[in-house]
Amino acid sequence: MDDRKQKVLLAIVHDYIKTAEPVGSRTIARKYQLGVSPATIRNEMSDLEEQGFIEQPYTSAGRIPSERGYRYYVDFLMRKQELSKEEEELIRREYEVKVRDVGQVIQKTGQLLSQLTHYTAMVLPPRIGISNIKHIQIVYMHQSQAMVIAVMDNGTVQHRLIEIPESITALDMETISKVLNAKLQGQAMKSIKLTLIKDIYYELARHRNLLDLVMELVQESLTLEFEDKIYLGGVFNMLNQPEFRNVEKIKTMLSIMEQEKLLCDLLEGGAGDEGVTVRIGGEIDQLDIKECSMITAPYSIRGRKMGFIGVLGPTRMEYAKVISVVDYMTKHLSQTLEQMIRGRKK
């Protein structure tokens, strides 16, 4: 594509993203000062349409970018857009407040993504099932209750209040905690052998009833995964887009938003091993959202990929802005979770 065609395509993409209205040659000539006449622009638009970069939605209308046109724009024409200092400070401040709780951090990530992009945000929480035990503690509450706390190496914490026999003392619980940590620290569920479980029960035989409750929680902590669970933020941002004001399209989008398994697969299956991935229209491989684009990225903990964040919007989305937001938030989310594991605030 020569330089003038690139400028015409860039003008069409920018104008259509901003107005959601088909773009004509006179609009381009008036607003974008390309130094050529409307007739010349029409000729360039005709060539771009023939090559599949733009299309005409209906007779006598202007032109809009096609999927191929958006892809060319993202790959070759789009300029990087930095977040403002205010946006960066907002993200840092919100994570600072929620830094102690993984669930709240994930929820806040979705809220910030939708707030900053004005589209629908999707966040897959960390896959707890592939984490290891960092620490187990049984805390004596009073004569009949204790708190069992299991801390995982990805920063998540499982806890449960359990009933205990009156004969159990705080010293007994400290002894049980020491044995469990000695045997299970650094272990993942798949690596815990039956012989190890037997050793624990043998060593703590006189606390069998209490141990059953503790081991149940430990097993939950190791095997629990957020399967088919996804946090959605700003669902109505999508429905407010001009492309989805048709009643049937609204019904279709709401139906898709209810299918957590589908959204998880789309989010997880489309993201690369690192960095931001952009899928446009038919590239998403889901017929019902062919008029949408998805921008996704994985986040990691200590170099290990743990989950994904993404933004779902119309193909007429502000790609440069969304890519910058997703990229910045992915890095900041990874840093925040790693700091939680280290057990200290920023």
Contents of the next structure:
Number of protein chains: 2
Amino acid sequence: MDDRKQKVLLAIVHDYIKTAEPVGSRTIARKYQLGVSPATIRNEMSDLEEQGFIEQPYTSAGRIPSERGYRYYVDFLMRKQELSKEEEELIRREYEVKVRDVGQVIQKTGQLLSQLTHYTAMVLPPRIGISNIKHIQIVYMHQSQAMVIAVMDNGTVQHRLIEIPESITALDMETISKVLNAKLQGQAMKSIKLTLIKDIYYELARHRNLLDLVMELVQESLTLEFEDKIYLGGVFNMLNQPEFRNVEKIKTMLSIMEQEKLLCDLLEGGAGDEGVTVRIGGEIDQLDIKECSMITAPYSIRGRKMGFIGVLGPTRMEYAKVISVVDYMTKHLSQTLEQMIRGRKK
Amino acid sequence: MDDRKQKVLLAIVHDYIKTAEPVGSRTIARKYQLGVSPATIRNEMSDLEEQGFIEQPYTSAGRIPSERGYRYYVDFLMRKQELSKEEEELIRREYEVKVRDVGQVIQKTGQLLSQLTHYTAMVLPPRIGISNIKHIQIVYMHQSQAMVIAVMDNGTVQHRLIEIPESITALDMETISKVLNAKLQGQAMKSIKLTLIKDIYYELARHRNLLDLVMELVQESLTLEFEDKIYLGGVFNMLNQPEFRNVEKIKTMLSIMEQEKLLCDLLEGGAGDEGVTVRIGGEIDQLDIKECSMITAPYSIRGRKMGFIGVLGPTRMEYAKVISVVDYMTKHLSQTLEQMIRGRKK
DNA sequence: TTTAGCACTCAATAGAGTAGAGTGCTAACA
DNA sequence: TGTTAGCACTCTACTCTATTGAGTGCTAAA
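Form predicted together with the DNA, following the form predicted on its own:
Everything in the complex follows now, all chains and molecules, and the chain you saw is the first one.
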């Protein structure tokens, strides 16, 4: 692909991202100084179309980038775009106030992502399956009920009400808490194996009843990993995009947004181990939202991948901008979380 | 208002609720056996319009109920509509599985509400401000950080990471936990007064530093009451309503849905102390969502009002149906929550 | 290789006409 | 006096038909 063709493609992508209207040869000649006439540009466009980088919605309309065109743009033509001073300032300021626990950080991240990009943001909170138990506590509520609380070292807290046999006293529970703490502290939810459970059983044979219930909680927390909550921000930003002028599209869009499970898969599915991943249109294979692109990236705490953040927008997305925002935010998020949970030992 | 006028109004309300089209005199004569000709009905309609119960979108269209018309319908004409056996069965079944903690119950309630009514459901979880502290625990995370956990007797758990001076040991914290529990157990967050705090201060003069932070949490939990989370269900149900054919309306609608604070006010604002409240159109004064009605009701645990549930739909709403669903759900919700937190002493 | 010119295509817009639902009025009827 | 049939009138929604304009592709000349 020669230099001038690249320039033409770049012009088409830029203009279409900005206006959402098919771009004609004349517009390019007028707005982007290439030093050639519209006729020449038409010839180039004809070639580009043959190679599959651009397409025509109908005969005698302007051209729009194809998915392949966007891909080429993202891979070769796009120039990196740093965040502005104001934006960085905004992020810094927002993270400073009122973010006391992990949940709030996650939520704020979603908010910022959507605010900065004007698209829909998705954030997957730190997965508990791969974090370690810091403390387990059983709180007596009344004669047939107790609350099991597990504090994880990523700063989250799991809790559940359980039924207990009436024969068990508050004192019993304290004993159980102690043993559980001794055995489970520092263990990852995932790594709690049968041997360990047997070990605890042995030590607490007397309290087998209660123990069954507690272990059930532990087990369930593990499965919870897969039905994790996901934080969305700016869903209705998407409605400002001209591609959502028609109500049917909005409906499919929103019904997708209500399926948390699907979104989690979407977010986890494509992202690589490190760095920002861009998926354009059909490259998101799980789903048939047409004309959408996703930009995702994992964030980590102390080098361990803990979750994902992502932005969903139309294929006609401001890739350069969104990529740098996502990149910047993962780093900032990792940093904020690390600061918050400073105590973690490697 | 004489009997026949009521019948005509009822016919108009029913038909408009069903079809979302202005209702003409002929339609009424055909579909609702009133035993009179369209001309007579026209005369009645003319009167009804003069009295403000119905209106015409434009000359020579059919009539639609005015807000006053809906109000009259709800107050005097509407017949109570019981839930079907299938619906009751559905509710029972859904509450049985996988509702282990209060959060899940709340979420499930929202889901059911929207599923049964086909409108948007909102649920305000039990307010912590008016619930009592069951247990306070401080968990040591590492040398400069601790997690404060408060278990409330309504089955919710509050938690927060706090910074602690390095001089404080894990043992210190256990002492503090003990004293806090002794003093705060059974107290409502709201009722924690200065005298009580002084009392604790006195007893724990040595640990004043840490105490400051813990009390701050308690204080903040109190303010949290006002920025409570709200659970929404079936937001996109609304899009199936024909009044949301145009995109602008969808946008205002959704942007309202994203403002949690506003929704909480909305939910709390109009509801009375007991029973179902219906607000029609302009009667929802906080807001300028036009053409919407809200049906709300408080739910309680052991006779104490703990939160609200509500349904938001177009003014052209199936009032009879929604009212009975909301009514039924508050009762069922109260019951489920009471069962779950059985231990509460009056 | 580039450019100007020109015929052709197609969506979007605007206008005109038509159909249909519904009203209000009047006069006749029970 | 209340009810009804008849009829002229109103207004929206829909269809059909130009018209406009942006844009292309091709050809021939520079």
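Rigid core: the largest C-alpha set superposing within 1.5 Å between the two forms. Positions refer to the first chain, counted from 1. Quick caveat, the model's predicted, so the values are computed rather than measured.
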Rigid core superposition, residue 91 Cα moves 2 angstroms or more between these two forms: no
Could you check whether the CA atom of residue 75 moves 2 Å or more between these two forms, using the rigid core for the fit? no
When the rigid core is used for the superposition, does residue 237 move between these two forms (threshold: C-alpha shift of 2 Å or more)? no
